[in-house]
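Single chain ahead, written as structure tokens, the form predicted on its own.
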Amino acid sequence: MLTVTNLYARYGKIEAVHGISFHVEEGEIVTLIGANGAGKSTTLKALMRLPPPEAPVVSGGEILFAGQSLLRIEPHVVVDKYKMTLVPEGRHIFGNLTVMENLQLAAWTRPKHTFSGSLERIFSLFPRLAERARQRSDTLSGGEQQMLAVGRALMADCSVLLLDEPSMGLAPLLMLEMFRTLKQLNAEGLTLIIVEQNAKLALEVADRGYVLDTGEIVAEGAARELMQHPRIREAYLGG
């Protein structure tokens, strides 16, 4: 589904990823994980062709969805066409705006009577944005938030969901609840590109991982055997 091949990316003169290659197939959970610094952000930022300063320049490489080249495409487009969203590292919510009103922004790309069951579906999922949909969203507990959020991105009928450190913030009990959700939209058949830096629980729900150290690839595999490496066990995983 997604093919990233000596991937290059900058922020001006700063290279932050150098020459990244890894693959994600339909229906998996892909985890990048690595210390702050080592280019996940990045990489997620340059998948969704985020322009500049906020996001890097790609300056070498290539990004493939289903043989297509990404490279030229707006975000919009990587949304609307390509079916991929980001759950942005921070959430990033619109905290003026109401439970209701962010869930509303983010359908903008789908016919207007497909809403009203994603709507329902979404409530299903997290149940307090159901109880919370006239409030506004900066008096939410991080929890909530992070759950609008996550909530936000389904709303965009994604096929691939990129979450960029989706237990930041969280209460252990709510960073469980969370990653049981995303694994059962995976049953569902969601693909998902996690960056976290909660290595034991990004691959406990893995399929695959990727470790990231200053903007390289420096391991790959089936996430069980990333578990048990030595090297990984003793740097991400306590030893």
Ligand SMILES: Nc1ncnc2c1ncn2[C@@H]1O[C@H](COP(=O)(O)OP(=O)(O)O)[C@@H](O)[C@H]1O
Given for the second form:
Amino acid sequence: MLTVTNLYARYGKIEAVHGISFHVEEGEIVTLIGANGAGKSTTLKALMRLPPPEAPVVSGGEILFAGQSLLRIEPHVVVDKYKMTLVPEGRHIFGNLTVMENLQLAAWTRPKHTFSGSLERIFSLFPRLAERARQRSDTLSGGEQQMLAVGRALMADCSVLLLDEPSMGLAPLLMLEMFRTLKQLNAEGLTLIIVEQNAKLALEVADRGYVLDTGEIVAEGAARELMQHPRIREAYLGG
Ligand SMILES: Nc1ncnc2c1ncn2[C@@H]1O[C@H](COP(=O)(O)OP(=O)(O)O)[C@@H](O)[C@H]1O
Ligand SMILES: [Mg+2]
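Given the form predicted on its own, corresponding form predicted together with the ligand:
Time for the whole complex; same chain goes first.
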């Protein structure tokens, strides 16, 4: 469904991604793992076609979605037509708005009559958000803010969800809960691309994975196989 071939991405003169290739099939969970600075977020921002300076310029290669190039299209087309949505690192929710207002804002492009159905789904996935619907978002815990960020993405009627470090800042129990929910979303038909420094957690839920190291893919395969690989165990899974 999504095929990335020989992708190069740079910020000004500095190249952050040096010719990577990977693919994601419909219904899969694919993870990109790697250390801080490996180019994981850069890759997601390139896929979403976000503009510089926060996002990179794609300086080579191709991104195809169902055979169509994403290279010369506007970011809103990626969301509206290709139904890809990014949950960015750092969450990007509106702290001065309530949980409910954040979810309403995220749904502004979709038909009004579909709103309450989506809201119900999100509240059943994340009951804590339902309890806190009228609470200001900046008073939520880190874990609840991460749930809200995922909830916002689901409000946007997406079929491919890109998650940048969904485990970041979460206590261990909430991490497990978050990944269980992601697995459930996948079982309901959502395709997931998960970028993680927490390789163990990501490989446990993913079908396939790619290991990024300083802008290059150094290993790829079934998540199960990557987890068994001695070099990957040593470098990313704590031996
Ligand atoms: N907006 C930016 N401007 C300039 N350089 C950036 C920017 N974002 C990231 N970089 C650089 O690109 C490289 C890859 O970063 P990033 O994709 O954020 O890595 P990761 O998400 O794997 O931690 C790093 O060297 C980082 O310093
Ligand atoms: Mg990152």
